[in-house]
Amino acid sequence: MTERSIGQVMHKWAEDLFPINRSLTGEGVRQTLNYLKKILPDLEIKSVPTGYEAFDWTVPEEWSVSEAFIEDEHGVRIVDFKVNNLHLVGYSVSVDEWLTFDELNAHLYSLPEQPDAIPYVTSYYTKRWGFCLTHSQRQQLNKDGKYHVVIKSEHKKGVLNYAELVLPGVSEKEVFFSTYVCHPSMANNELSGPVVTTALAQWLMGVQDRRYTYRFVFIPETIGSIVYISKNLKHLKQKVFAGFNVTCIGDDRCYSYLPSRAGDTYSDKIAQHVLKHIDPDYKKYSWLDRGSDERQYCAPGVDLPVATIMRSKYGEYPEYHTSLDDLSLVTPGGLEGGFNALKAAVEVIENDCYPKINVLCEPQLGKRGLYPTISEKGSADKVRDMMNFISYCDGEHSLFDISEIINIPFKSSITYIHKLSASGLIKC
């Protein structure tokens, strides 16, 4: 895989995964994880049983659907789960009844402000049934008609599945990435996270002599992260020094950042550094704007250093949680931009060090081929950033600290380190 084609590759993965009916539990999650395992062979698919207690939560039953539709009196199918899996309220119970319009209407969900969008609605922990449809469809229903409603679903004891990949490094200290695999056919809110995380893991597998250990988890949102924390909290608190929740990272409208609860972790600092050099106008949110699994990883008593780098943030773009969040919204370029942002964060972590210059006063760069040999107006400006960089190489400031102080991208600092190290001036 080349970096030039990474966006197209990720988009193809998303196309393959898009039709699958994912939920908290069930075959859709397993299909998704098995697909990702073909790309990441060392991915371990794990499970916990229905009824497993994780802190204040209990793993629900498995849910599956074979058929769900609404037909009118003439047998015309108005809504069909097989056409779009968002048509069915998540975790709906079985039903087979003829209903009046008023009876049916109480179980329908639509968006008057988005008349051509099918909303995404779930009822995981309260048993009910319902259908979602465009508001245009809803307005066309015959108020005097009768409707045949059929849902063939099953709730049974089973398992909640999640997957984990650990890439060992020289150090046992860990960088943690988490993404979720529990939403049906939506692209930015669901599939951008897993495919970008998969691409990042695949890239890291090819990095020689990784400095740190990298842990990737693919889980159902909320209940999955709570289960994972309940089983791994001691290890996570001891080993994880940086982490990112990966979601909504595939469109090409903007970049966004949501902090950890602490707000000043290494992950927070890296995320903001990376984004300001990619897009100075990136959108910065507060902890009060949280809504994904950062809620669990940063909860009191858990307190992991997990921040979030996104493109358009969940809940902030008009297609969110609707059928309009499709594969035209998520683009190869958008996915590649998200991937590159997380990759840049990893490059900071892998290359950060404490450079120290080994000569007193300013080094003579000219004799090392690092400075113009003719002193004229403007010649110093060409190496101003390098001179500023050298001035902080005291062994007390990290490479990341220096990049922030002199306001240059971390990649530029890496370039300076390579040049100065090769000249024997700096040790890092």
The other form holds:
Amino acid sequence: MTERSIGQVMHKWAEDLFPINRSLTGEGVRQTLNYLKKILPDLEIKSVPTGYEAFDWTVPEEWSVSEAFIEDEHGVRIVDFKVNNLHLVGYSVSVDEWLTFDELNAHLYSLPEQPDAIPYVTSYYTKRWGFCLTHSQRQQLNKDGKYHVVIKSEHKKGVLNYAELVLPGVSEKEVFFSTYVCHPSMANNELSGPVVTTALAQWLMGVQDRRYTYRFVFIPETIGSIVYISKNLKHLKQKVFAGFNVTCIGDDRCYSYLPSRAGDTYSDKIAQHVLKHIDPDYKKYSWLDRGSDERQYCAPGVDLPVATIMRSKYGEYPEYHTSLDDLSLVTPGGLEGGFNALKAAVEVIENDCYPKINVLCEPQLGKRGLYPTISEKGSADKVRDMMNFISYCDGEHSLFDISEIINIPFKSSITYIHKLSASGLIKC
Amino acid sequence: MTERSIGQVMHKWAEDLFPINRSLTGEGVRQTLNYLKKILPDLEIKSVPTGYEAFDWTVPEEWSVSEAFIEDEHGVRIVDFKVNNLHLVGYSVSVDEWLTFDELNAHLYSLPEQPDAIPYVTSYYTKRWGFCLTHSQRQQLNKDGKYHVVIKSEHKKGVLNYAELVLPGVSEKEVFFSTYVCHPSMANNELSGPVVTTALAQWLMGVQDRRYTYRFVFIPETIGSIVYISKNLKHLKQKVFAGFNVTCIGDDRCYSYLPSRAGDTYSDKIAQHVLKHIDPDYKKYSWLDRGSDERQYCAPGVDLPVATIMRSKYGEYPEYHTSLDDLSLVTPGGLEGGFNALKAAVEVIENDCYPKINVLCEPQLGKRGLYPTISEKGSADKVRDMMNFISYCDGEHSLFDISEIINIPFKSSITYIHKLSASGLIKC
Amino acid sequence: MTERSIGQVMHKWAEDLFPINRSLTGEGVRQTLNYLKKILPDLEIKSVPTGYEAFDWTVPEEWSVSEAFIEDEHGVRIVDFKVNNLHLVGYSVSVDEWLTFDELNAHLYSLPEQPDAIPYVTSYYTKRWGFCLTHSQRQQLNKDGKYHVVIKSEHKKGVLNYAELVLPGVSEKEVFFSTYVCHPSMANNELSGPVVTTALAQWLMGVQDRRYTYRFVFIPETIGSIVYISKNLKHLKQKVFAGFNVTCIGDDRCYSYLPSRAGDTYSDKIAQHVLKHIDPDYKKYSWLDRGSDERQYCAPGVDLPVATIMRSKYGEYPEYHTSLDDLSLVTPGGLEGGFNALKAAVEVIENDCYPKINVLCEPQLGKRGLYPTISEKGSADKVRDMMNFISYCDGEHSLFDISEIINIPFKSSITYIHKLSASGLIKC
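Alright, leaving the form predicted alone aside, put up the form predicted together with another copy of the chain.
Entire complex below, previous chain first.
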């Protein structure tokens, strides 16, 4: 038996979670969080009730759907929520009526420019009902026909669920990861976020002597992060010195970065360093391009150092918010690339320090076996990176700063620091 | 009757003022200032006497001309000051002589590369006489002829005039505008400056509850600004927080900006913001390209925050300092564009503030009718600028800063602040 | 008799010094320093003994060679140290053996890509012997032959020599120049450094009332600078405010600059200013490209403001570290260009000041004969640089700052300051 790669493991989790009908609240979120708790046993599933007030917002009622379909005059089901939960506009109210084509048409959503995609549409804060379907299918509907539309849904008092996992470290200072679990059957946006975050937490559980404390939250987007912040703001502002919003991190087309509002936090610098060394052509977005939970984490007065490392960013790939954002778009390799980028960011955080050389002038590396014993044209080039590294070990530049200045991956700096610490030349 | 546009009104003023023979001192300046006082009744016309010492300079004598011409042997007037006051070198002394061509030629000024232009020449600080004419005409002069040159001019003790208008505001802090009235019959450099400044003052007179005090000065260039600074330096340094030198602001070929010596004052930032949103291709000059009264206002030890917004800059358009700089070059549209740029700068100054949102995290805009009630692909784009605007309402970025960061005209920021203040979400 | 140019004088010195077999220590260094002492009588030749410990390093034994050659079976000398001292690997131990071609070949060094060049190879810190030869010659060796290799060399306790010259100035603050004297018969790297430094010291000896103290050191590279720093660190850190490492400054192909580790010291700024005005296309290297004694002078904790002005940089020209780096590559013109660049740097240091104008607003230059008396189109351009210069004489910008801002050579600023000081307008 071949051991599965971490990418394959994550992809399998995404397959299991894909069919669940997630929304801001309700059974879908609970099923999802319970699934993740099996992987991360210390994950704590929490809730706040409908009507809970968080800053300017109020937790909505829970929404559940027992069935939802459109039938034609012959009883043929044209559109059925059971086939794809994107067919139903999120938060749709109940209906049971016979309609003309024109009456029905006012409640239909499709994408003329993507005729084979079912769009993802929600109406969380205004009561509505509607169906989403491919534009191809919509165009084939009989304009003279009658249609039976049935939605059996319920909006009732309940709870908004979210989950939290804290992995303590030597320091109480925290690194924060947030991802969201409110999207129905779509893969890059947004099963990639929860599965990569889960894999990252699982990896960190196995790391001995974690230097820092790690906090992971799995929440519904927007209302979830607002609720979470409203309950934890003081703690987060005191403890969190780096953080990442984990979203759209599963396809394999590109890497991208979206800054925090401040733009120059430690998280921002690390994200850019890590991505540059994975893919020099990674895409840099601006705060003005944002659209996920960094909107809350970096809002005025909240101001957490939360940056975003992504593969293809929400809104920027054609399959975004449609049924085409599926598990063929998100691949084991895509997920693994995203996981590795975040892991590399953690490795920076865990290993950064201010190295200081303890001799004046250059050390005599030859006598320590770290320098070519013969000097000929070009011989110095072989140790150039290491000599550059040493030249900045002044106790004022961090390992991260040095990696940036001499333009080597942080991983290489770790190698140098190990080699030079072993020689007793440098302390970090 | 159609109401005339402000551009047409300014152009008419320029037409009225064009024929006057202005110089540093004398009747021409007085006629000009008296004309402007009819439009701005509170304009105060002031004077300092010949011999008045201002820093390193001394106010010169008044110069007046009763007639000035060149006649040929047949009594034909070849060149006559009455036809165009540029024909006479400014500050020419009296002369009444018969000269050979060669003797005459040493006193003639023309432009070989612009054969149809009469150049503008002055000799304020060395006694001289001379005539300016088109190069075409000069080349047709009979080299064997005799010429009768007559200049009846007078240099005598008198005064240097300038005018000042102060429009008080709620704050004693001042915005300063300076323009000059010493150029004879030329239009962009320099009737455009006085007429646009006059229109701006007239508009501000009608603005209710001016937040700041506005000070306008109409002066002869260089000696005028030096005299003005010598009398008002302490006051100006205490009160003026933004200022503009108004010159070359009447043609319609381009917009341009010349910085203060410091280069990064509030005036500089506003000028660049305003021009960028009027014309992304506006020309940016450097302090090293200067040549107008910013030389005095920004001199070491004076250091007022005075920037310059222009249309075609002095020295940079072919008609500059010739008879071709006339009222066909300066147009109603050109003047109106210049006026609007300065008005937009004043609107920034009057409306700038530090907006602060009074909820944590993003506000729930849906319940206030400010957000689409349905979420589908692209729906967030419709409110993106407003959401970006809100994201910087942290009490630390000014309305101006935010406009710059999110790259929208300040006017749009005013719209957002009105809308969001009305919703009670933001205070400025 | 025509007087020789300084370039010719320096080239003659280099010719005299070229044949000497220099190494880190020993007779070659002593002969070289004694030669220079004839030109600079106050040069002090100093020494530290073998075994002297300087930070992480130990002064090695002296190395001397009486003969070194390879003979073939017929007694023909194929390679002889007497012909070119590069033929012998530096610090080679003694040997006297008959070898097969294969045995010999393991001790030979040549450059396949430069078949006519003898490479420069040393093995200072590991005992070895070897010969360097052209690749052409190596390829003609008889693979079936026998070879007699003889090296009569000695490693014994002795001293490491270096020399120092201090030219006192009005201020105890010091300008520091360092160059190295350990390379055998090569010209750009490295006889150009000692001869240009010598010429510079000679010139400065003749400068009346030197404002600053000048310190010149002639040392073996690396071990020499480390020894020198170990003996003088406190003094250097207290006194030296500008310094230059002088190397590779004799060919005439380009100019180049390598920064100090800090990158923005006064020396760095001056070096860039001077080179920009000599050659706008001069090459800018980075600290990461370094490879000479700035490695020691700028090491963490040493941190002297030492920048490097070069012609073709070590490692960047094909003849580097081979017998082709000879006195046809280094020319009188090349040396003179390098000398002039360093001299210009010294002229900045000696003449820099903070000029302040003593009138407010612009001065009336006309009455001082410094401004055109007639104002016509373009007349201001003739005095534009001077007017720009004056506009920054605010006591806050140095003469150097002003030269940079208005983009004129420092020399021109000196001219202006003389002219304006004479008029009593500006004090420096």
